[in-house]
Every structure is written in C-alpha cells, then in structure tokens.
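Only one chain is given next, in structure tokens, and it is the form predicted alone.
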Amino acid sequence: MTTVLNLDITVFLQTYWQKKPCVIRNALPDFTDFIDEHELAGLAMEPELDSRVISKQAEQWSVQQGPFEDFSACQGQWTLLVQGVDRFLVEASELMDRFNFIPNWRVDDLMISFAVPGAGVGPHVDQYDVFLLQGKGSRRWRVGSPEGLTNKQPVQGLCQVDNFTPVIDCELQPGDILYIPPGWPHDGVTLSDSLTYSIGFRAPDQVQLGNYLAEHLQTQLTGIKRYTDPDLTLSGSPAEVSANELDTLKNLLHQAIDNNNFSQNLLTMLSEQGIDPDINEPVDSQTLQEHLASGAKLIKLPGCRPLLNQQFPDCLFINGEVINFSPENYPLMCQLVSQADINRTDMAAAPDELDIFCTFTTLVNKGYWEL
C-alpha cells in the first residue's frame, strides 16, 4: 500500500465513507501541483481526453465540449475541466495511489480543473463518491443535505440543483481535501486562480449490471437455458400469468447470475478501463529476468488498476482481458500488482518463480508494465 494521507483511514471508513461529508485539513501536507493551467489546457486539446469549459457571464451559463483548438470559450467566470488525467500522467496516477484504501474496481478517474476567481459549475449533485483535493489557490465549498433537492438544467450538458442550506461551509487551501458522498449537493466557488483535483469513484447501478449480464449471455455458446413448462395446467384465463410461471422466469435469470462463468465475465468487464497501451518491443522471459537481475524495475502503466478475486486464483483481470497465472502465486500477485514498481527481489518471493516471470513477460508485451 502506498497510502500517504494525513488521515485515520479506519475512522474515515467507519464514520464518513458513503455516510456524510467531511473536511480533511492538511490531508496532503507534502502536496505540490504537478501540472499548471497551461499544461492542463494542452491536455484539453487531446482527442483521447474528455474536456469541457463551463462558464458564466451575466447570469448565463454555457458549456463547451473539447477537444479544443483554442480557448476562446474561456470568457467571464470560467472553469476548464479535464477527465482521465491519471491515464496520461505518471504523477496523476501516483496521486490516485494515495487513495488505494478504496478497492481498484471502485476507482473511476482523476479529473483536474482550473478556475478563475468567481468561477464554479454551480450547485450540483454527483452520483458517486469524490475527494476534492485543493491545489494552488483557494476555493469556498458549500455542502448541503441530500433531502428536498430540486433539479434544474440551465443549459444542455449542465445539471444543477436549486440553492441549499449548507451543513459545511469552508475554504480549502492547498493540500486540504473535501470528501463528498453520493447524493450530497455541493457548490464550489473559486477565490483565487485555482486547481482542483477530483478523485472520483464508480458504483454500477442495476441498469449497468443488467447490461453486463446481457453482454455475458450474448457471448455464451453453450449452457443457455430456455423456459419450459412440462407441468402446465389448465388456467382460468389465457391472459393470466401465474405466480409460479413468473417465478420460473425470474429463476432463469438468477441461474445465469449465479453461474461462475458470469462471475468471471463480470470481473473482466469491471476491469475495463478504456486504456490503449503502447505495445512494447517484445521480450521473452529470459530477457526480462536478465534486465531485472541487472537492477531494472517494472513500472505499471499510468492509470492501470488490475483486479484479482480469490474465487479465480489463476486469473488477473486487466483492462477487459484475463491473464492466467499459477494459483500458487495468487498472494504474491495481490502484492505485486499493487506496488508502484517491481524488482528482482520481489519476484524471488514467488512460490512458482518461472510462472511469475512468464506472467509479467506477457504483461510487459501487452504494454501494461514496462521496464
């Protein structure tokens, strides 16, 4: 674990996570910005990144979607927001590692925003947990109760809520963090030119999980069960669907969900991050060993967060694919894929050393790790 936060993690999880917001003063006392507004603007010109400019002039809101060729949209009180920065910058990925007390599969991405004085995106609600880390400058944040909210959309692409009575009203300085659970309205207004780092999380809803199940079933060549009713009896009306028939239909879905094949495919789909790694010059296992023996290290691709599950101790789920390895190495794999880097000594702890080298040779050749 690389967590280095000025925070009692156990107390935070028990008291605040998904329960209520809180301000964590001086949470990252050593934090310095690894990006400025000019570099952020450069990222907003990249088509691979989702970016927006949200501005307000004379009480009129506007939303401009990137990628940007110029920044003429930055008028009045404006904010530039860029999503998924952790997949492009090593420093951003390292920042995300500070929050690895939350499981990988729950992590979404890092959004960085720059705003001028008076700017914000208006009072709004997020359907996910978020840590708001203050970089340079300062912002005033107000957080309200999740009850009695009225939604509105002042312009297409911008969802807000009506003003609320704050339960938290604070000013964040560099290194401070505001944690906000899902559904709690919040509104940030910049006091001085400001960078904000939003560490966001994901929580699939029933619609998304249903889509996962449908996608899984469409890939199955065998084992698909169809409704049968060999014990059909005479009904009082052909329009009536009996309770037993309805239960049988629902049970077909339960059987599909409880199948181990779906569990494995669900983990595979949860690991999908939309990463497009550069394919390295292929190496073989012997060459990899020689490099590590000479002092080289393996570094994980920025933003890459693999998944493991004890039910499938020979599977590494990564970016929508499965890499197999010896189940003997499962405990060590849990450790290695969570480290910032891997050296020869780490590999030597493997119960099946040959297998661990073969596994990471595959991962290097696919671009998820590099020497």
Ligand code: SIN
Second form
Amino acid sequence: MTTVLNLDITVFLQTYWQKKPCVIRNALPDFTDFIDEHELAGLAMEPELDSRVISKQAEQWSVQQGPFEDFSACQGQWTLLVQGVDRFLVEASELMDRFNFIPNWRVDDLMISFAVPGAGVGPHVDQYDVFLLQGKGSRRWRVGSPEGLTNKQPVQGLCQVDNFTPVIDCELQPGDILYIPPGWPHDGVTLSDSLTYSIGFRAPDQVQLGNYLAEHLQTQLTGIKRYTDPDLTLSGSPAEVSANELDTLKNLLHQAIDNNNFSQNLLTMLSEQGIDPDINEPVDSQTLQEHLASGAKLIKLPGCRPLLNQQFPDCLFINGEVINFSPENYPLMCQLVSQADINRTDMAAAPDELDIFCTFTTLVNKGYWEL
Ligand code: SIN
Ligand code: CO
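I have the form predicted alone already, so could you send the form predicted together with this ligand?
Let's see the whole complex now, leading with the same chain.
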C-alpha cells in the first residue's frame, strides 16, 4: 500500500481517479509555498512562460495574455496564472514528483495562480484531470457534475459554463487538495489572498492520435502501402463503395497502427515536452565518472519527464528524441530517470556499467542532466 499526500493512493485510484472529485484535507502537511505573488509576477514577465491575468470588474470579465511588462491588468478581482512553472523552478518540479503515482506521460505541467479576495476564473470545465493544491490563503470551491452544462464565453479567450448545482462545496486551507476529473465543472472564489498550485494532466484524443499517425507516416521512407483492387468485379452501381472496399481501406490504417515503428514513434511523440535545454561545455564519459567518483551528483533538468517502454528496452524517450542504451540496464534506467539526482553508488548498480556512463554522458551533453 502506497501512501503519499496523506492519502492511500490505491484507494484514491480505485475510487476517485477519473471517476469523481474529492477533497483531500491536509494532503501535504509539510507543504510550504516556494514562491510568492511577486516572484510569480516575475515569472509572468518571462517570454518562455505562458501567463494570463483574468479579472472581473463590475461584472465585466477581461483576459490579458502575458508576458507582462507591468501589472496594470491586475484591477478589480484579478487572478494571475502562470503555466509550466515546473520547468523553471526545482521546487515546482519536486512538487510534481509527489504525484508520480500517475505515469510521466500523463503529466502536463504545474500552473500557479495568485488571486485576490473575490477573484476566480469563473465556473468552467477542464479537459484534463487536475489536483488543486491550496498554498497560502483560502478559497471556496464548488464542483458540479458533468451533465447538462451550458457553455458560454463572456469574453474572448475565457470559456465558462453556466451556474451548476454543486456536489462539493468546500473551503480549501493551506495544504488541502481538491482533485477534479475531466469534465466536472468547478468554480473557485478566493476568500483571502491565495496561491493555488494546479498539477495538471493530459490525455490525447483521437484527433491528436490521428495527427501522430500522420506525422509518423510522413517520415516513413519505405513500407507505405496503397489501396489495390486486382479482384475488382462489376458492381450494380458505380456510386456504390462496397462494404468490402471500405473494410480494406480501414484495414490499411489498422496495419499502419499495428506497426512497431509506429509504436516507437508514438512513444517518442508522447515524450515531447518542448524543452529547450541549455547546452554546457561537453564532457566525456571519463570526466563524468571522475566527477561522480569525487562525490558529485547528476541533477535532472527540472520538469523533464522521460519515458521507457518494455517493448523497446534499449530506448529512452526524452523530449521527442530517443537515446539508446544497453537493454541490460533497462530496470536500473527505470529507477534512475525517476530520481531527482543520481550519484556514483546509483550508477554502480548497472549490469553494464560502461554503457550507463556513456548514456548519461550523452544526456548531460544534451542538457537533460547536469553535473
Ligand atoms: C485557478 O488557479 O484559479 C484556476 C484553476 C482551475 O480552476 O483549473
Ligand atoms: Co479548472
């Protein structure tokens, strides 16, 4: 039985994950804010981060997109929201690690918001699961059920739903978490100056998977099949597409999907995070070994979440690329890539030690780990 977040994870997954919302009181008893509204505003000035100010004044909603040069948009009842903070702050990345009972590939990012009393982004629905962790201050949250919702757009760039009957109506205090599955409407209204940490997930829909398939097929130099019909016979009407023809067409697509190359490319595409790591002076495997032997550690780039899959035991899928390694090291790789840092003893456990050093030399030189 795994217990993190002051909660039995097995029970959480069975009862709530993707099924119904829940309030987890004192979920992170030891949690303290690692940022304040001023530092958050600083992040909102960075062009690499996606930020917004959503405000309401005299019943008029407005949305302003960052990066911000000043904060004149913060008028009335306003909320400042900054997306993707886990890539910029180690503490934010560590907070995301507390949720690693959900697989890396389902994780999207950490959004942090600051809101003044009375503020919120209005009743709305998200496409994805989210854990809302209350930092400083408090907020009243109401959550409704997914049926019978009416969408509205009070202003360009702000999607809301009409009011709903709550199934949860609670006040979140620091350290409390509200879990909301996709499609469940929710509305948070700030009671006292509040920081909210949204641990957000993602799940591709068929459109996105179709795009992945198209992207994969376009890169295939060989093996692309086309429809053929050497057994064509005379049919009743030239307008008719036979059931058999339709099946054959769909079968061509099935064949493209049931292909190992597609599996590998799909994993690669799922690992894409749009990270643009800083590249340091290249090191060689020998230097890396010496550094680790002298007590240094390898530190993972904040927010970087690589993927592994047993069918490809020599592949590390990271930020849209594949790094090859010895399949003997697969079980150890599963462990090492999930750690925030790696030391000499961790590496010494490798069945193929030479290979593990070479792999991490590549990863360091690509900027995904740092000495
Ligand atoms: C917020 O932090 O104010 C909004 C979070 C959400 O409702 O998804
Ligand atoms: Co939401």
